[in-house]
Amino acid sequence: MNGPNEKIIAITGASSGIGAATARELAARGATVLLGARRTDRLDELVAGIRADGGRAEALAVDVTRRADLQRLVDRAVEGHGRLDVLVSNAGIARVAPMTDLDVDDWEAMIDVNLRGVLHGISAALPLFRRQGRGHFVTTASTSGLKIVPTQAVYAGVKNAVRTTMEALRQESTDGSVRTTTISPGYVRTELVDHVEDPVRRAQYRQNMAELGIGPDAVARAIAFAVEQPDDVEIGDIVLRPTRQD
């Protein structure tokens, strides 16, 4: 098997949901995971649990809207382990509303976290990956970027931008030094919609997630599948959704 075993893997948005599940999955497979998020209390709890199970994990306060935070995460990997093999850019937020609501602050927040956060990760890790001659970017997008629906215009647009960016980076990296993988999940039981302001929409999304959603561990296994491939194999895109999602 080509498992993650000795790989050094950094994960953003690691304090809950897909990020936390991915941390546990990869650590269980032998990787050393460096976990970044804003909620450090949750990170500390996650790290303690991974270590109690015999895994290797570290935590670092990371706000992906701050470029310096991503650089610190990458630097921590190099200082502590001599390299970084994989960067999983998972931090994300969702705000849904009709365009006519003009929720400009929410638009900017999604751009800052969901797109600019990914770009900050690329800017921090790409020079290192080039120097190393190898590295892997794994980025969480969404099926919302594939099927456009009302109230998700900006969220879908940003996720589409992430997919486009990763595909362009893939085409620029055919020398084999950098691999890219975009994961596009459908409904997953996470906290993603907890901050949707409209209570009716929030309740509807929560109901959809509860009734249709798959567990975040399913996404974690997909990420592990992409990561465990040999260096000459690139899993460019993975779309996974509940079987009952339209």
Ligand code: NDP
Contents of the next structure:
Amino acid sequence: MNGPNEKIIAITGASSGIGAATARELAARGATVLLGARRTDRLDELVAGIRADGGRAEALAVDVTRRADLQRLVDRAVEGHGRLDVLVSNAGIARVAPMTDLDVDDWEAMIDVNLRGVLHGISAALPLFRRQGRGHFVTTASTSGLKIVPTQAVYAGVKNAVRTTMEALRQESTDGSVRTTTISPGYVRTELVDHVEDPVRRAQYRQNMAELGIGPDAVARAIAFAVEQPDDVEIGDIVLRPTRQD
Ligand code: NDP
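If the one shown is the form predicted alone, what is the structure of the form predicted together with this ligand?
Full complex below, order starting with the chain above.
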């Protein structure tokens, strides 16, 4: 059986932030990483950097709102490496705003990327994991789902939907074939809030990130910890915040 550091690991949302840091961390520990996102130029740069450091990485254009893209990512792992050990469903967007703004398109986009994207990953990899008799879903939720604050209603709701989905999948997988891990980070310094439309709110979030945020490498190390456990040990939930976050 392949050792903890020789796993074949697919990561969505790998073109920046937590996903990119996780790719670097896992590759440095000996995993082969298959990286998916829409910005393939960023993925290509990341792959080149990992390879220059002696690691193994490949890039694939993946839009997680498209079910077929997740299937291609999983199929690529099997075609190239004979198996997939871990799927890190990390792609996400945060379009934070009060409900009264009625940004319905943004609500739907968060459901499409943050929830449907995760479900697409499960539907693509679960049959394979069952066939293999082993496999590991790692999914990025958020502390937003644990401490509810104004402007994050849909984002937090969707992240909690992901958490409960993973818990149900865990309970359905006690035959030992599938492990699930939900990572819930607090403020992490990434590009996540750069996409918030309202400039005042964007500036506020950026300030929070700059003042409080931890580096994405901290989340990457937590993911590596979960991934490197032996098959009979499942790290179900990891919550990590900046120490000063309330
Ligand atoms: P970034 O904005 O840096 O990264 C988001 C990633 O998601 C990018 O690689 C982006 O790639 C990808 N992505 C977005 N939409 C899609 C899509 N439709 N298909 C495929 N990939 C997509 O932010 P983070 O690193 O912070 O975010 C990673 C995860 O962490 C998210 O799920 C986020 O909700 C979660 N999180 C972040 C926190 C933080 O404080 N930063 C706190 C808690 C949770 P591309 O645009 O190239 O497709």
